[in-house]
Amino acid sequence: MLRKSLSLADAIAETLKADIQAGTILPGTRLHQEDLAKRFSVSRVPVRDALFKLNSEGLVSIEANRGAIVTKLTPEQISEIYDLRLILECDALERAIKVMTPNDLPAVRRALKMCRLQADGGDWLTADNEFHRTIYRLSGRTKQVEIIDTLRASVQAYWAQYSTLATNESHWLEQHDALYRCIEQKDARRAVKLLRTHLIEASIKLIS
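Could the structure of this chain by itself be given in the form predicted in complex with a further copy of the same chain?
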């Protein structure tokens, strides 16, 4: 496997992204360049690069001369993101099912298994993300998958908050199982319908 040389900026960006998505750093938190530089024992330059990168992913908001804060979404904004995900993910799913071959199934099955392992306690959110991404990638639509990833990432921080309260993922595991069966049978119509309700339910839960 080819390992690309990871710059400091990329490493910092990834760490911060993980912290934000895990809920360790809450939305609305100010991110001071100097503080972060001290935390990572580097200069402010790679920190700035990292913040710019996170800004481009929508995870932090930068105002000129006024610093960066972890993006805080209103319920309306979260709702809009879910509407976008609905459109883009359903389309990607449909395309994926149409072009995929039996050879692609093991990867999906593996991701599904990972979800079961991480169901309670473990890193459920990442496993869930990986399951969906595995499917969407089969569509071959690079840009579309990239946008979907960005949208999913930007709401993940709010799930981290949520799941500490009500950690009831078994319902979603069943939906994943059902989705896999549809994929296995190449039943795009039904798969899309499942995903649609999956996302709508999630949206409602998260906003309420």
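Alt. form predicted on its own, vs. the form predicted in complex with a further copy of the same chain above:
The next block holds one chain only.
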């Protein structure tokens, strides 16, 4: 269902993005404007604009004479994305810890609690993203957080197809708990070390 508060193009893009990240639309799938226009009961104009929006976010590739295709990443590209995430996320985490106050901790705790609630069959990926985003936002680096969001979104479709995702949630929850304790103690050095391990392990599992 399209959100009425958004423009048609933005609403279509949001819906398609959710489908891609949930694995409902797989990497490599060709997106036909005519079919999407029928699905959403709109003309091809907002569909075209939605696809260009997804293209700008790296979720869709628009090729001459071939139309739009859901981006399919090679292992090398996934590795590069995680290399960039390591740089940007560790930096955002360190900056956030340096400036955060005790008043910031309840929001992080709520995000952590949501991860626990969504484990074992819930929407783990969304909860995991929100936990990290809640922390990084505290850095005050708005553009950096936007880039991180884009990088995380670009590999989420692959996590949705990862057959053993649920079996690893307890391990990642333990890492989140440990990360929160470091944040609470304002131990930036150990927090960054934990986050690096968290991301490296994730990249290895995904690429393998």
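Numbering follows the first chain given and starts at 1. This structure is a prediction, so every number in the text was calculated from the model and none was measured. Between two forms, the rigid core is the largest collection of C-alphas that superpose within 1.5 Å.
- Core-superposed comparison between the two forms: the Cα of Thr142 travels less than 2 Å.
- Once the rigid core is used as the reference frame, the Cα position of Ser41 differs between the two forms by less than 2 Å.
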